[in-house]
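Let's start with one chain on its own, the form predicted alone, as structure tokens.
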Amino acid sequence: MFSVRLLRILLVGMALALSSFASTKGAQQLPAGWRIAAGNWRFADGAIFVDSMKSEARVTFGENSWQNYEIEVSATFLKVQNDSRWLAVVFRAARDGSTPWSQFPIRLKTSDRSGSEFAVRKDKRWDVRQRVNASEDSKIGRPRRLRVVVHGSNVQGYLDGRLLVESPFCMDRAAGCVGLCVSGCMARFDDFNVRHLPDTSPALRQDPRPCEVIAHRGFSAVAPENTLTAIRKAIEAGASGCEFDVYAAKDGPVVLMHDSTVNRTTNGSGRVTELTVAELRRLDAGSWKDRRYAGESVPTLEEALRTLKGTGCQAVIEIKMDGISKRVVETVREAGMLDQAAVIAFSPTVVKEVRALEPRLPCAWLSGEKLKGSPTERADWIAARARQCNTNMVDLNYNMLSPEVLAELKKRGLIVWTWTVNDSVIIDGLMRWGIQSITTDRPDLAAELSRHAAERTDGSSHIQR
């Protein structure tokens, strides 16, 4: 680790670069100590400008040793491709320019819902943890100041001074070195300085922890959502639940779908609540997600609940609008799975209504809120909410959480779920933690690192309720 007088002395040789550059055949070299991963970078007039209009450029500086530290830098848009392009300060990166890499980025219409982020480059993709929006937009030619914090796991993005991006996800390496990135744009980079913050302490790193696998939609990476088929690979991806989304059909049985209409997901349209169910079954939906399902047909939660019974997946039933929780409760009751289903909902009205028709049957309340506050703040609101609802069980958005909130809400006595993570490397963050449920995409994925977990603590897991 670098110490904080190596860091000025690091500062100190940067400055001095800054106010003179080398020139070879006409190109003018980077300061010292900064390294060209990708792109046309040069160094004029005391600072740094790159042009990379067509494709992706970066630059790294430091030390793939350093852990915790202040990044500052004055950006500003030269040209763009269009609106969308974007400027970023990097960190947690390694000098070589090899993945993963994570960074703060914003865009030229900043206002936009991503006009800012929290990503990392993953090998071919990247993964955006946090989107964001400025109330203002970038304007060509004018400098923006950015920050980063970066501590342990929690990073934190600011723009003018403002706190943008805030999340205790950063953690795909523990340590690297920092730098700029741009896409589709040409750029200008202006006060670039770093600073050293107090190395993580060493504590005891807590092991991670098996927890149940619900998969998102039924296994909807692979099958297409809410349809049998993914409820039966969701079974043998070995998910302990299977999720899916329900509406009440136009003649009163209740089906699967997530959207209030057809179109998305079947080759016809309409509201749910204003197709029968024989008008649904005649649907086909399976083709938009492969040929290969085609004729997949709109199953009833009736048919679901008989796929999944005797299985050991659990049934979790998303009611996606009021007035149907009586219809649910008596589907699950006739089907003799009250211990083997569960049911959650954004509405609190739902969530009270099921709770006072089946208390035996666990209800959680969904919620994707973006608080500000303390962990304890934050945890007091959420556990506010969860007893309005008469529930013990909440299933948040993951970026809702932190290890100091997820305590806080332990401490409250209530059960966490939480909502959809595909990411290995934040399931495997969640599970640390010691998360209770993970909704995802990919029960594959989640179920095996659940089982590795299992095998290094000898222990068993089972759905809380």
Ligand code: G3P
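Note that the structure is predicted; figures quoted are calculated from it, not measured. Think of the rigid core as the biggest set of C-alphas that the two forms share within 1.5 Å after superposition. Residue numbers count along the first chain shown, from 1. First, how it differs from the form predicted in complex with the ligand.
- With a cut-off of 2 Å and the rigid core superposed, T261 has a Cα displacement that falls short of the cut-off between the two forms.
- Core-superposed comparison between the two forms: CA of F169 displaced by less than 2 Å.
- Superposed on the core, the two forms barely differ at Y293: its CA moves less than 2 Å between the two forms.
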The other form holds:
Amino acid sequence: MFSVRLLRILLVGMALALSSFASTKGAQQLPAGWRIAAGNWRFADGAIFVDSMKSEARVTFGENSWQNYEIEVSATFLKVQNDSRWLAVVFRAARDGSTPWSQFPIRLKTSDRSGSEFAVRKDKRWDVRQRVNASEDSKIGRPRRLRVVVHGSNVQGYLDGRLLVESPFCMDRAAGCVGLCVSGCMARFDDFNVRHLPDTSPALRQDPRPCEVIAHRGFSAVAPENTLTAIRKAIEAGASGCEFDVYAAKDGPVVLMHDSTVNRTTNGSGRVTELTVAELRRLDAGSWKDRRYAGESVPTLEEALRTLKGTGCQAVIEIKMDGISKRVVETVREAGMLDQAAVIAFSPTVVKEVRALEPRLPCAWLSGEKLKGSPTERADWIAARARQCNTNMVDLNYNMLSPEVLAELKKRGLIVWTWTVNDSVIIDGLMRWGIQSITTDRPDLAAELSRHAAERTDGSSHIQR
Ligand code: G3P
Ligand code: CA
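What about the form predicted in complex with the ligand, after the form predicted alone?
All chains and molecules follow, beginning with the one already shown.
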């Protein structure tokens, strides 16, 4: 049923096959260089076979010191427990199979929403950095060609010659060996090749000033979001800023709330804009998070500013609705917080209004756009939008960034903030690339990483006015 092909492992640069398997044809043990980390693997007829119907199976190949490489293999599902089961190429791994390792898997149902992905195995969990799907499902007995290119912190995963996954966040290990991993299926692997690519130097922080750490909706990992307790905990955690979301209540005052209704984060229901401040303040905005926060109220913007004033922690106010820019700016002015606040908004109209109302108040345009094109094209698009809003500050979803895009944005004179990053590896990577501010649910973690990053450089706060 399957063609008998020679398993080849080539290391270009050495210009010869590291292992020739002609002599091992028919042998049961894996060829030299391979190491079984888990499961039932065998080598036969010039191919590697694995049975992982009962539990996950993994093999590694190569050296922990390998940095940049291109891996190719033909992979065939032979039998699956169900069509969500997968086989994967492993990269940036450890020879002994320990975590973390990264992988590019395909499920039998490869066209599913998460038919393929870039995932990192952490101690006890998977961190899926990107989910993608192919146009065609895999079929039992039909080989598919997987190719992975790892260069610096960038990883690309190709299926049958088509780019499926690309991420600049392959940074859990600076170097590592390669391998295969399989879950809930029997599979065959042929024609495994590894080609070395030129080394790259590890990223060093590109900005002499420390990265600002903004607590997202307060210290929302531990306290109910957008409450005074979450703000106080953000200050205690050493955040340089505290982000929160605002709407106007029915009778005018600006209040903290992320959603347009109070349903998710309070014991009430209805639209924020259809409830008066008195009605909002009767709600319990803490119990949904934890019983110990019962009775926590919905704060007004004024209260939030008062809590932050003089602490050194900047108020980062996200305006979530149209028509309240003037009220927000006036509240900041009245609180005497112009020098300790910034505004962010997805709406270009709101950013433009705030810029016009109060040029002393820093104001960033928020975006989570999924952009395509070269780093230059992406940076051009973002810079044009910022210009239309009359601002030089952008606050981008971190998936919009790569070291190249960030460098291009800075070349265009933009101050670049990013949201919402909770993984310490990615936080550290973004800091090394030279990001100027990171919004996170874990300000404790990010503040510590920022201190370490600052120790490697020497500088002072960068927030520009
Ligand atoms: O800091 C920006 C970020 O808060 C935007 O997303 O949904 O959390 O308001 P969201
Ligand atoms: Ca927000």
